[in-house]
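One chain follows as structure tokens, the form predicted alone.
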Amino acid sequence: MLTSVPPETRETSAPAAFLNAKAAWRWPEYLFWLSAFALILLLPNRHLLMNEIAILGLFALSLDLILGYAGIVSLGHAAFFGVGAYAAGLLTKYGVTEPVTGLLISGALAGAAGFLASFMILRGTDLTRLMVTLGVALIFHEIANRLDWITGGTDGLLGVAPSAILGRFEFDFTGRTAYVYSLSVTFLLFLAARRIVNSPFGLSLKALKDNRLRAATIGIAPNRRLIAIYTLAAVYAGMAGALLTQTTQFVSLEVLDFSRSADALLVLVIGGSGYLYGGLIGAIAFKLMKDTLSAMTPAYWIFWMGFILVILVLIGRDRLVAGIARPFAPLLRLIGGRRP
């Protein structure tokens, strides 16, 4: 016997079906993460570089949460990266040597800093927010420099020696443990971010990015959502900074430099913003280009990096990627279940 579905049930299930379809995993995502974990065995001599890529990818992902989904451009995102880095270093040096515990505390402290700073970005134009974020980063940098008796100042914080992860996995000189640790943390935080951006909260952020006034008229509270996502992005950035400190066993003022924020922006320019994978893909491309160019031309690698970025902007990232992928289109269609 056929039963009709009440109209209110259909109205309720339609948005849920839409969100479930957006959150569904696709084969390129499985391939991406399986490849990342397979590199643990496939490239045993490149673990240190891959560890840097995983940390930069997480940092860029944190910036993408506010830039790609909330439309907040930041030139000072390194402030929260530095808070997490110094927090992890000081915790390790003065008693909390277990890395995961230090990671969680560092992320919470960076999130608290992001929560306080978020109230300063709620008003004004994009240019005002840009200057405020830069000002916050400069303030944190100067505080760390002045408190050299705590942070080590320009000499850096020495004596950072974390214990085994969860009491079982010791850090080694090859960087294997560091890469597995950083990649695992990045993957777990990516899963959480993916769930958030594909939720009603994530859709409301996109509405705010498109038109804040229109979103407010339909009942979306802009300030609360911007504070929430800015705080979450600060937590992610702080955890990325903590990973860097724990895996390199050193932290200096460089974690608060403007160049740190600029690198994250460049990574998103390369990989794209607003879909989470842009930060990860951009981090891979950026680090590999930097490593290759600095090895080929140590004195001029910055010139060639800038040249490549200019070409990328002039041609367009989407057109360039489409041109590279065109010869592999039949294979991609075949893997995707379509006839070539």
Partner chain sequence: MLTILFDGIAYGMLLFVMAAGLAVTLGLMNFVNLAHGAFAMAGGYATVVLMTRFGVPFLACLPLAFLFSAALGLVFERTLYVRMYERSHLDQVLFSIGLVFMAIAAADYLMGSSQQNIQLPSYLQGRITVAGVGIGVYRLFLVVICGLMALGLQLILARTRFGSQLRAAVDDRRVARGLGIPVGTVFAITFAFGSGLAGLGGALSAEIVGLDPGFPLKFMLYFLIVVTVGGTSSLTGPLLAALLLGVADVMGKYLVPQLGAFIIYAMMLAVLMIRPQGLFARGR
The other form holds:
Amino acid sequence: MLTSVPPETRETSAPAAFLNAKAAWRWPEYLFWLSAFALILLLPNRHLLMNEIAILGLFALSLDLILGYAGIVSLGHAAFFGVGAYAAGLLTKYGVTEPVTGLLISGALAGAAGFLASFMILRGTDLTRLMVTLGVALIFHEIANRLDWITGGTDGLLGVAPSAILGRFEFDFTGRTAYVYSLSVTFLLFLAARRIVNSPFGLSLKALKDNRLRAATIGIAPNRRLIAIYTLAAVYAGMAGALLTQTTQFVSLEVLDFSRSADALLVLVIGGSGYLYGGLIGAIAFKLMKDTLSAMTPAYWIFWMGFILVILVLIGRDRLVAGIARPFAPLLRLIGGRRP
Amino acid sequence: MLTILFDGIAYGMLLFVMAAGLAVTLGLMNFVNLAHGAFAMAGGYATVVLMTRFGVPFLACLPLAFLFSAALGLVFERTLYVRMYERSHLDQVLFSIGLVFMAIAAADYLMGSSQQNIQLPSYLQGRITVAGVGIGVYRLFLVVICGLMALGLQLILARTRFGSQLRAAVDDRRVARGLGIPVGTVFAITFAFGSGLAGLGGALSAEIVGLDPGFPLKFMLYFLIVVTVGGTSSLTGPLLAALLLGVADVMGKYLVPQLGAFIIYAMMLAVLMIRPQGLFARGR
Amino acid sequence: MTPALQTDGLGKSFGAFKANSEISLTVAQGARHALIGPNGAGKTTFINLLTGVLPPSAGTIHLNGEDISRVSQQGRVRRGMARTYQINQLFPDLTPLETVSLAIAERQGTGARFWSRVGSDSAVIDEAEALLTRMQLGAMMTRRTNTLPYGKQRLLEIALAMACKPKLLLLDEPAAGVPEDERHDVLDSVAALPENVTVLLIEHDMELVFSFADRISVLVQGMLFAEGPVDEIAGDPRVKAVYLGEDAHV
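The structure above corresponds to the form predicted alone; please give the structure of the form predicted together with the partner chain next.
What follows is the entire complex, opening with the chain shown before.
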């Protein structure tokens, strides 16, 4: 984690040193998080936008866990975001107003949904998985829509008023508390994710993604690993949803929209997948682009979104990013980004 | 009751015609094209424009809608899709979703966001009673047209030289190439033809489901259900799946409206759980 | 002594086509047993049956006396059966060190740990280092697998199987596709495999079979056609007729 590696009792061998170096923190990572926290003071009037970025970043990070590390293509990751968002809203409305408690329960509920759904993605091809993930999200959308006496249906759930975080920090109008809260949660979850992907479990996921057949013949049981990571990703997505509800004090059917799943995919296409920072960097780029382009042509953001997807895929993200980010290439490499 | 069943069959036939192209693209080229609905939408809008602006009669619009979408499909296949065949499924998914979004925005920009309806000619309106069952004339028209299409497709695939080339290319692209079959051309023609069928379906469906810019996204799932539930090894599977889907959807909406689209989704998940290769696919 | 591997009447049909039928093969403990046969003889199907990729249509498989006919792929690995592939099945984005560590950690039951670093388990790392050094991969263990020369990748195939500490090792054409200048490395490594590991070699290359095996079984059209010590099989005119005769590089 952040602290330096405890001194080993024995001399570390060269291979162990190599593996440790691969998982070690590099200076751009410190810089990234320091800047993110410094923005609390530096950009006091953009806290609302930054809050949204942190939440989207966390959501994309959760998709990266299954896409970038386990190779599961999902068109319906919003399902778990939505479960978390509605859980947080309902909890707040009906008594559990303390945000952190609500966040944990919402994450657990989303995780439970993810656990159940994970059994459906174990079999079949890419295409069936695509359909199953999409279908699950649609079912959740339909449930939320039909249960309008609980969820508020298309009008949304009103009267979500969270109390002070941990009983001490009240939400304010400038969004400062919201940003600090979302960023802290995202940071802590990122730390956990970083630890997990660098563990033997994380390594076995990469192996499963690279070559599932061989992974099975060296004794790795693929299903359990996939269930575990899918559940974890659902917890993360659920917490991102809960953060959105708590910081905006509102939740509507939008949290389950197909476009939310697509947003997360686009964020990963922009930021790159399989090194954890892709979701976070992509979220920044995505939100800034969306802000600028929507300001230019308000109704046609969706066109630009499609355009960016098509261009990125057609030309190849790596080549395009290499062009734009050449000055930053060493930086990206240091935090583990794929070499263009 | 039987009227509803008939409506469902008509709707299912319509879905089949729209999705047939996708079944072939997926089965033949193993290409995940989520933007198939955009070509259907193009056909629908072409019909709307032709009828309202230029006063072209409905029946004459149908072949034109086919040609319009086919031409559009051909252009896109040759310029864009052809670059995506060898890519990963993830890339294909992202690419075609991108196209869907652009199509939605373009339709919104050109045609406005409100729902477009077309005025059917009077001889296709109203209903007749056959053996005590009330049947909408237009529904009957749909069943006949789409049935003929399905039959025609089957014949093309089974009997013509092009069909056998296509089936050879389905089985093994490399071997087909080795036999001197122009796989690229076969793909392009198939893609264009599939898009054309989607366009025709779009034109026919405008009266039943209405037409708005969200069309490609709304029907993306329906098409995918037809193809995945039906399996891609033949056209019979998708046909049966489309009929099943149409009937279930229409019946569900009439009989248990409070469940909405729930039945369809649940059915799809159940099928995919039990038979990931598709309900009607031959076991491999 | 219980044989390392014993199949009784093992068969596999795909519809009307019998890919394998009535195969009763016994491999003694510590043996160097080779299975040869012309293309399409059913060697791949046989391996898939042994490793549990395919369920048998008939017959049983015993590994060290235990019936494993219905055991899962991973279960067979845990019971001491490992295999290599004729076409490399590696993890292109991982390093050999990570690749081998995975298998070792899995065997030791630490493969699912999610809160410790890969590099912190010194028991795993040390074993991986020793194994890779023995397999002549020591100098390349921290390079990405897909950047290794082909011969080294073939060695990693074997190293990965050995990382599972098998009692029975199935080698599927270990030297296939290896360029001439790297061939010796592979042959040496195969020859240097520990004696307590039973090896079943599925091979096309007669030079390798004759230098390595002490017993040979011949598979023809899905059935066992002949079996015996190397000299006997090499001198068997029937075997020559169906197999050796058609093969140029004898």
